[in-house]
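Next comes just one chain, in structure tokens: the form predicted on its own.
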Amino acid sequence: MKRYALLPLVLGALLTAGCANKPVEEPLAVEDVASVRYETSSLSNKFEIDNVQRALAGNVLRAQVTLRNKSSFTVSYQYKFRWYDANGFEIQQQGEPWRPQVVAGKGETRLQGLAPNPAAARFEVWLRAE
């Protein structure tokens, strides 16, 4: 009986220690989720957006999107960045070519883009199946 009296304390301590070490993930901002678009809708089930970063390279917007392949299978796809000015007008429509990309099962990939000029205020990265 004495042996079992300490069991709730031990389980509580283990549970507390496990929760204390687990990093808290903040949800992505709505703007970040909206920056990834799918021309092939089935790809939306295959990827998870891990991170979206923006920075200036001089006075030009630079972007990086980190995607994680949720499946166990290799995924081949294409992507391209589209850039928009502060008023929402697309800069250089159809100007950027589709780029092929392959990510291994459960793998991670980073897509990087550099705006064509300083007028770019936001971006979208589009994905489609090959």
Contents of the next structure:
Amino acid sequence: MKRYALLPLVLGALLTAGCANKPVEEPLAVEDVASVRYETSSLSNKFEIDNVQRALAGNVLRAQVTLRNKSSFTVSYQYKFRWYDANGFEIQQQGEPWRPQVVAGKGETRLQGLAPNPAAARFEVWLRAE
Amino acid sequence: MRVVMTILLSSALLIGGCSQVQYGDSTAAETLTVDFGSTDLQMIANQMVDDLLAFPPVVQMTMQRRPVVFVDQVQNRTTEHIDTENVTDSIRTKLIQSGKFRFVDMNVVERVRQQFDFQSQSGMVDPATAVAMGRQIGAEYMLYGALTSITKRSGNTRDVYYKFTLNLMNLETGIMEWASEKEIRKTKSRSLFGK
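Since the one above is the form predicted on its own, can you give the form predicted in complex with the partner chain too?
Everything in the complex follows now, all chains and molecules, and the chain you saw is the first one.
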């Protein structure tokens, strides 16, 4: 009987410890937040930016943006990457198509892009509703 | 009679007023039918180029020099009439624009030969300015691939699956250095009412 009385206490202690150890999420850098742009403003309420990663493939810029669908409903949207050189000029304005994509409710999606050439220094990923 | 003429004129003006030309966004997603369309072409070209340029051995290969490539025709193994050269043209253009590869074009060889003949044999071109023969650079790599499709129909629903495969072969060794696939699935349901 005494053993069963202790069980809720132990479980409670474990749960509390679990909560205390939850890592504190670092806020995204201003540059990362600015790299996700919405052509349809209502989409900005549906998505949350989880992570923005940049890397070099040789000397060409690569980008990956992880987005989370905050809503419980499936969201159909289109996205395209836009690349800018060091002076802010857009590279190949008509270069990329709008790519249709679907993300499930509460789902996560990763958008990947590779710059058209080594001149790219910065990117933006644009989202719009279908 | 005048009334009839007026009605005819008004209707002619109305019909004429209906036609309107508008420019649209060439990069917008096109979902008119499930057939192979402009968005499929653009997505395939983009995906292939991104894959090729990000593939680590290719990154290493193109760091110091720009290899010379030629594009073989992409086989159309679908039931549709698709201009596959259009897809390879887009891929080639993007690869040239990346500054990582150079290309030789086998489609213009005959016209180049005519120009060579004109420069060397017509007697109209100053021999000092005529281009030298036999100095063209041979391709090191060949890009080739295929486009296939699977179509299924059930009641009012039509489902099409496209797969585009592209390979890069080293012409000297015969080794396939890189390969990539892009899959596209499109479904169209016809409802009883509406479109």
